[in-house]
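Just one chain is shown here, as structure tokens, and it is the form predicted alone.
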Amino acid sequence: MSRDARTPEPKPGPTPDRLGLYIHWPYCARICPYCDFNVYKAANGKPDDLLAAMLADLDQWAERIDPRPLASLHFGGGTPSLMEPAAIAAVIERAEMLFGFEPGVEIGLEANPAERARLSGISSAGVNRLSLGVQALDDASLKALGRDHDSAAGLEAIEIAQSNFERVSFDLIYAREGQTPEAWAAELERAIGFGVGHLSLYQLTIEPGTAFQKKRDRGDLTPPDDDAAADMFEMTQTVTASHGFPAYEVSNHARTRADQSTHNRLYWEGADWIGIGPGAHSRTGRAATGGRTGWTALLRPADYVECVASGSAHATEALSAEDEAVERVMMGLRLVEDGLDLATAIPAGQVSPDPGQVASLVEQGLITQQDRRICLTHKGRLFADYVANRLAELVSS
């Protein structure tokens, strides 16, 4: 592996030509009750077959699009820390051979603290940024969230990660059942004290079809109400900002620009990415054609493995200018400081939002506007989904 893959450098600004690679590893030792991702129990998986299919899929992608150096390579899931380090290394090496890497390429992986003994091997495989699914710092909360690690394992995983990776992030979930804003503030202060460069702080959302949704419908789960959840969001912004850990995206906080997630910024900024693995999504072709193609891999691992050989593992959809504009609005608005640049978000020929309608959102204190750049205000972040949906309606009407 080249030295460039091991030493991240300051990130260049967004360009439409940047390319990311997402690898979806769908297997989990235990499926969390709040998760609505495309995941499957690891005991039912055939990892060798899936790895071979993903490598073959990657070969096809190199023929399908104009190869260019990757700005990021990200292992998500599922639980990609269940992958053998040799399998991780094989994907990284194939990607470098086929596409090459930008200087300072980010090679990230999402890990479960339960696999903390594997972290050294994952680092040796070539991963330089680790994201840990810590989720909570006390045993009672972890049990309620259905996690398969306890607080001691989470803390040990953070320590091991900081000794093995150049960049470390971890996730926490707040607005949990029975949690108060004061308790969340104390937990957040403790998390910041561990000294990592990045935190992903997600408000618990009860997604349709999840075990938590069924539990709530039975009356066995009562998350905090909207007002309490809003108080915790406000507390999150106050505590993180006071420690030099501001939000750069609605739910993501970083000490410096270099600590921010390159891979996620590619999504938010509208760059191209390719996805391999069951259920992975891709967006390609914007720079070359002025429009984008959406790709979605088959969901079931067995179907994906079977169809890769014939090149039929991905369904495609040509995105209209309207589709692309809506998607760019929904994603780009989440960036707190950079916001949404309408000049680049709205494809040529697409009608921009009506100035009067945008002015209404400004008057409500939800956004600011300077020329064609729109940013969420502090108040607007509380209503990010509403604002994004409103602007999306304006560009699609």
The other form holds:
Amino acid sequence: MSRDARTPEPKPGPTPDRLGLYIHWPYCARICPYCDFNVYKAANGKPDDLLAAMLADLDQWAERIDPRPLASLHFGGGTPSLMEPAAIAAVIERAEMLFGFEPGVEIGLEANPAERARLSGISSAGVNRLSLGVQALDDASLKALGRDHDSAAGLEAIEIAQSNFERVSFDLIYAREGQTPEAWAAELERAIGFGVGHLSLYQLTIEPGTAFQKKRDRGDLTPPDDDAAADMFEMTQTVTASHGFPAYEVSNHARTRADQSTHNRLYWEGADWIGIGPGAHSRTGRAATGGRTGWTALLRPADYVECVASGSAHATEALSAEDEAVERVMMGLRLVEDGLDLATAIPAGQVSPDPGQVASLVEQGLITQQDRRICLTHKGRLFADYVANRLAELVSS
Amino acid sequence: MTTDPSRIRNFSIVAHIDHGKSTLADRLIQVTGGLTDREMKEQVLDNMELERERGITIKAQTVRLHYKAKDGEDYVLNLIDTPGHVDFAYEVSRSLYACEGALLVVDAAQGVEAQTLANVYQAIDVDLDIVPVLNKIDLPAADPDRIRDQIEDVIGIEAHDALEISAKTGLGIEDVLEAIVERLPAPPAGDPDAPLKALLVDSWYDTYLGVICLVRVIEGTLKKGQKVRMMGTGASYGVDGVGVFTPMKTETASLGPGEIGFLNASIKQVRDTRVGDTITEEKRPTADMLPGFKPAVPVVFCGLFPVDAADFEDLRDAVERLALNDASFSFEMETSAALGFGFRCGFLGLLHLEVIRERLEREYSVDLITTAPSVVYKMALTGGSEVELHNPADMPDPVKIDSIAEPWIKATILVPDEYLGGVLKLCEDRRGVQKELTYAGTRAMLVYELPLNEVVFDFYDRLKSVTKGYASFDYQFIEYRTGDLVKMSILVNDEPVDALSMIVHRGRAEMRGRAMCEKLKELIPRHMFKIPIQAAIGGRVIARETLSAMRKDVTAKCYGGDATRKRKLLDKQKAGKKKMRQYGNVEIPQEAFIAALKMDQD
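We have the form predicted alone; now please give the form predicted together with the partner chain.
After this comes the whole thing, all chains and molecules, with the earlier chain placed first.
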């Protein structure tokens, strides 16, 4: 793509949004049956070629947009804990050289407990926030989820992580097949007891095209129905809040503001982010400063590697003011404490949510509105998509 | 230059869907050089987009193959491809009339299935010689010996010399061609100089040439420039051209006895031709007409409405254009309180309905709402007059109705005797009256009189499921009979949904009502509030279900990579919302209207 067309002219106006860098490492030792991310078996991968391409892609990003210090780096996947610590360090170094870092930059990485032996190396490479894919605390559940580690490995990984990283989070999947509300409550309290500052608690979702979907369609997998899952979600809110671990986002909980994920907040707040690696998404700009642009990298690692060489690994999409508003509503509403500030979220003077819909959602007890700030109510958290879809029925303003 | 009939073989391929009929046809065309590899598209004969996608053949197609046999002679092999589904049985039977033989293609792993039976019996009925062909012999699961036995046991035809082929890999294709020449009879040697007698096998519309007629010459010679007469309709035409399909349309000077080909004669509409008609010479007519075919009568009716009322004129245009090429599809305008302007359309069966609906949506880009299928009722009113009711929503006030009559059919069902019990129960449940029960080997033949109303209501699906697909089913209309029929309304959130109202037998109303409410409970998405779903006769509720309120609508994970996906999903939902109908504050998806009629109850 042409650099000229994409580089906004420096002009007076609001300061640019904060910028994050996402690094997608698509390889996994084993593909989890519930996962619908852009992932590939590590055994068939060419990690050296991919790393080289990602670094080259990062160079191109520095040309493509106005470099400014990064607020965060996030290694996601796939399984980025399969990356060599030297490779992780190379990405961090290159990013700092090209963009610089904000003070207190968050450098996060998603790790699989199976690679717990590498964690100290990953820490030495410069990562300062680790999120572990623990997923469940008992062996039977881990087996049912198709994980390649047992519960002992998960616990050991949490311990190692806590002694190697400033900030540690881990993921759990709940509303699993056969899971009772009582068992989940006990598991959750145990999880909170490990003393980490952040937890991501995801309801099991059967995504199209996954092994779990096929299993469910065959009748071999029966996750809890919506009623049971909703009950467990509500219980999750109660248990976490009573332990000083409130949700700040639909599925994310932190003890303090400092424990929250800086990188993920960039997404929910509608800031800018750039992505490297196969299938990585990017967003920069806003309507007020010449429009928001979206990028999607080629999905297959080989295609990505090949096209980075010619500078064409990302497909671009110019977002209309309405597209931008819809995305900001869908993402912003998820920050359950802060809510969505329509004044900043919606490009000024073009479109806005239908006041009739807003009133109706308030009346249904799903949202509260103060000035132009909209927050999900406790009940509304279970209907975040419903509310977002209603609010996304934009009208010209 | 016509071909000597002894060098002609006219044949058809009968098979169950997915057993490889189209692949074999393509392979035969390819091996005999009808198309170069470059021209060879996948499944040449299924040339409608919809046919290819669903793997079904709707309209008969034909192709002439040139084959030099091992005896050193050149043969002309005319392949007539036929539809497989029971809704299009009439197209199968008329195609078979034009042949002397048929290849019976059976999947060497899956074996004989319902359509195989239904189609092969049609072929036997018209005295065709049959060569069994076991396809997909390359599959690991292929079990040719078992399938041979099965063909002999279930169908009752000799199968020890069945050919073993793989249409996909090309294995055994030469043997098929040899078998067509050696084992299928040549057409009778008619006198080429006698007055023309030809069968109109099929007709369809061509944008450039008008209506194209597929014909089989019995006697005499069909030539370009000839003045011909359709003996049934009495219309006369000058023949603009004759020819054959190779499969490309290729003009020839003439068609002689035993040959199959086309003629075009500036005929404007498919409706002007009557399939099964006898074509003869204007000046020198043949003495005796061919027996012809029974016309295809629409038996299932439903309303088609544009999703967006502004599209009504587009729908009218599309419906009219479709009808040009499908004489079995009928339509008349109707209005509905809930759905606005639309058409009440007649179809050959439920598959025909779905095919037409999909073609309208796809080829003509009209978004449709389809109402519940029903039959035509005759009402004797208290004043002595009689009215026809095509739409349950138009039912007059019950006090004005003296009696209601409904169409009855005579159904013939062939079924392996192990499934007989299930079929008997199904027919009895559907108010059937048994007329005959006889055995032919291990198969039973049942004759039942049934109300057609009960047959359009998922009878095929039920029959298929109770017989594991081994039943063959055929029916003909007999008469209208009065019955204790009532109108059942469906109320969603206390609002009547006129598109779902139906005429039912009083004795079956509660069961139908309960099944409908249960089905709707599955089909209507949960809303933010709970929704009662009721079936009622007059003011009396006979069945009730409650759809509980939605409990959650939230995505667990939503990060940077999900923004695009969620936005696109929202766009899709917005498009989907157009297909929803609003009843009060309840949105009912259009799938509910069709699916509500396909109930699975025992």
